[in-house]
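Read the single chain below, which is given as structure tokens and is the form predicted on its own.
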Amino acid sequence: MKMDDRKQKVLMAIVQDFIATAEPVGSRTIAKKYKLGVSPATIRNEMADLEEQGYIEQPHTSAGRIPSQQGYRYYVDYLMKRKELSVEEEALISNQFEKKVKDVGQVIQKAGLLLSQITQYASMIMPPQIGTNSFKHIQLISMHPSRAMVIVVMDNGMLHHRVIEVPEGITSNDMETISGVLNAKLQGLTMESIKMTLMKEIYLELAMHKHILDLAMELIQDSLLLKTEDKIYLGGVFNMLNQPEFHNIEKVKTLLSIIEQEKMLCELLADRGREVGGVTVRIGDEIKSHKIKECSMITAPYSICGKRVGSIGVLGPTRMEYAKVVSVVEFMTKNLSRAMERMILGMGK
């Protein structure tokens, strides 16, 4: 439901302000710092129907007002205005991305441990997870003259290797031959699709490699097997821990109780609730768990090659700083695309 202007510049006002404080708003604070033209005395009554209409509310008799879940809400539907990452934390996130590692893993943490730093919240991150696991691309890379490594890429982004010891005299001409048989007569191929006549044809057309190819198909046969597991990457934690909402012992103890539901968390970061642009924001009781009313999360898909592969998340408290940790969280969504694409397109040539 939309309101009139002055209540709208009331209810922002209250809002920004206790999120940079944490204390209750009172009128005289607002008639001081925001400017809005008008007496105390007209805010006060602006703020009663506030109340009344359940935007804000009074948290003890005699204090001033904070918002409620209804309040953060229109705060993030209507009012708020995106603010912008400064140029140095722009830098930060591009530069970390932009360092070559040929690991999901690293680079999951990675985008967890900038993410916690610039907000200064809790951080979630969900690795790629794409139902059936297909093959993508092998390849054979030479270590050694007596080594080499494998690499196996999965269609969900996932990447395997192993070292394996090769024969003497096999070269990387050799290697490449094996590579680029394999990914002709695999590609795309699930375990199940698999077939016996297919698996006589490749190792009738490798017959002088039997070794090497006995080695890559099991990793291939491991990696297409591989389950994939409720899974999440958490940093930042104890960021959560100086959140004066959470100086409470009990408080503490139910957030540490729902950091350690790795199910329950990756089912909330999958779930896509109401969305600002790509990036979703729940707030409170939105987040569909009774203890994790006092938390928002707000949560964006990254994807590899225009594929939704997994989510990252931000955990705070509905006192929580909107407008920065959306546009932090969109930024960070699309460099980490970006590095996870660039990773598996170059593994794969």
Contents of the next structure:
2 protein chains.
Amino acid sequence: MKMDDRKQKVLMAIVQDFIATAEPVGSRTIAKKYKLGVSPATIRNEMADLEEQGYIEQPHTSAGRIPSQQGYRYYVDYLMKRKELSVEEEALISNQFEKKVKDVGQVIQKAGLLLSQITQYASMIMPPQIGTNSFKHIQLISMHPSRAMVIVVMDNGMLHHRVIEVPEGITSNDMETISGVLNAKLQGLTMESIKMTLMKEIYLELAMHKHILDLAMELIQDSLLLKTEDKIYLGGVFNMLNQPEFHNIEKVKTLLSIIEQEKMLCELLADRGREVGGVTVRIGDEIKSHKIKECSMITAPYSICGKRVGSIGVLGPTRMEYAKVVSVVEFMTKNLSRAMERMILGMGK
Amino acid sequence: MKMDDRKQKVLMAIVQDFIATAEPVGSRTIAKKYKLGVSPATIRNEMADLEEQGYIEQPHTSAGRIPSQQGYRYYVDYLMKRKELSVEEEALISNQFEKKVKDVGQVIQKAGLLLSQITQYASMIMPPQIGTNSFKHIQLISMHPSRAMVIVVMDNGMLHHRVIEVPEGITSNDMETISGVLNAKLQGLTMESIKMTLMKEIYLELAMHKHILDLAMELIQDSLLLKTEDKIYLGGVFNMLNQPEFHNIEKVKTLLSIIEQEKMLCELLADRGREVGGVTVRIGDEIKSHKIKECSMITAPYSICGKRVGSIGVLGPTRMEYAKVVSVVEFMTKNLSRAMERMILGMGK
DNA sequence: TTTAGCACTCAGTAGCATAGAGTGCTAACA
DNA sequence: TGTTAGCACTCTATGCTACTGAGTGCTAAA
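Would you mind generating the form predicted in complex with the DNA now that we have the form predicted on its own?
Whole complex next, starting from this chain.
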């Protein structure tokens, strides 16, 4: 694993140059551009070694070298220096998050847009998961003689609703009663605590409205249990088309067909692999989908009051500007966390 | 405008063949495949006429003919025969819509998915607009000493919510009072009827809570006025990549960059141009966006209880299967209308 | 009015030579 | 022992040419 200092410099030059140009890098280029103080011939020797060790590869004999997956990994783990955001970029993000927003969805959307604008790759954002949050309020609203809307509010501000069928003859007053009882009994509890015992208690109290109660409970359960909402904000996928590796339509197609399978992406976002300082970098095959090829993914969780509630991520070609994206993603999680907290808890403006 | 019978047949053959193959159509092909009972030479003469009149064009001298925009228009207006859906397709749609669904969003999503699956083009669906709907219920819920959530329910089942800041010291009871008054005064009214006079009345009654009332009213206004939500469901954009006209990356890029500007699409969806039997077909330039090239759009409104509340549409290359898509779009609006009605009004299962 | 025949046009493709980038190896050098 | 210059070699990319084939438009005959 330990590597000669000069080899590291050569590898770094190759990775950086390839990231910048998308062209295989030759020994002459390195000697000229990165002034290691040695001749191309020496660099060629180093390159031969690096290739033997698996850090770089050659598309064909008369071409320069490109980093292998292992090469990128070494770069990310040992060589890369964070590239901080420019003042303008930081300002752009901060500004956007200072503005008033209506709801969680909007914040998510904004974050996604920024992320893809700044990185020029695709962005993915998983909205706050509510699996372990607690129940805040339930409201039944009569919509029609035989229909009612159930609204469930979670204490983190998320909201779920559904229209259900109710037997005719249930009055608005009945609904108020049911809402009242449910609120009194369930408020502040997490799903784990809503045990059968408790349920029985409520059922007794509201025996007359068993049917409607069943439906309401179903929704509450759904809201509380639905772990991974399988919804995910995807943005800037089209940026990817500007990357030279996607000038080939076939590649674009496979990429996009994957991206449409949101579920799988969700899992990837949720799972934190080898995380370093909060940020996870997955390179090539490390994305455990045999179908995504030549892509890397950088993800990080954001939190509300220190509790991780969701993740954001950037998907780009393996030839990705890791140094930059890692910084952006990190900065974004901080801002997103803060914005979420402000919105939900009512701190600050 | 009147056209020779045989010319019509030739034009029809050219349009149909080009739609099917995406290759310029030659005189020999027409003579062989479409057996008009005349020789290629005769067809060549007809084709020369058709070209002169602007219905078809030639990419280059030694190629066959392709329909011009005007040619497609003539085809759609006078020649095309609806191609009804297959039994399987109808069943697929009906089945999907019979299933239980949670909310409007889900129905919309389902419709979009079906539309793009069946047509293999991109689908666009505008959710029900609430501009003129009436207010059903408002609920204030305390989330935190200085934050409350306002939930507004419209009588068509749409729901809007926002977290607002409230002065500390407002109790849950106060909120109940406010909710109560607002509900009593506003229920069933459309925005048009919520006039200043009425507002004053409420303000008097709730003078003590002016601030929070302002915020609540703001949300109600937003919910009621927000005409075009500018949200739109887009699906199956990636299908388009299978169309040979989009094998050129540049075209894909311009197409996709347009599609990202949802707002403009919204306007197109909302506006019904030359509508025939509920369905509007826009060919090429007729889509009033100078940037979308070589695309056609087929749109139709769906309704709830006879009132048009939204639109659905399909976007594809000008070389689109008009006959099929028109039928699909029409069939889909019917099903979507029914599903919406069922969900919101509580008819049927 | 229709058709057969024919010369003409032009995109696409295959073949071929050339240029250029980059390598690996060897031998000389510090 | 590590570094470098020189050189032969490999392989892609590019441009050129010739050829093929699809399809046309025109003319003259049926």
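If you're wondering where the values come from, they're calculated on a predicted model, not measured in any experiment. In this text, rigid core is short for the largest set of C-alphas that superpose within 1.5 Å between two forms. Numbering follows the first chain given and starts at 1.
Relative to the superposed core, A148 shifts its CA atom by 2 Å or more between these two forms. Relative to the superposed core, M240 undergoes a Cα shift smaller than 2 Å between these two forms. For V181, a C-alpha deviation of 2 angstroms or more is recorded between these two forms after rigid-core alignment.
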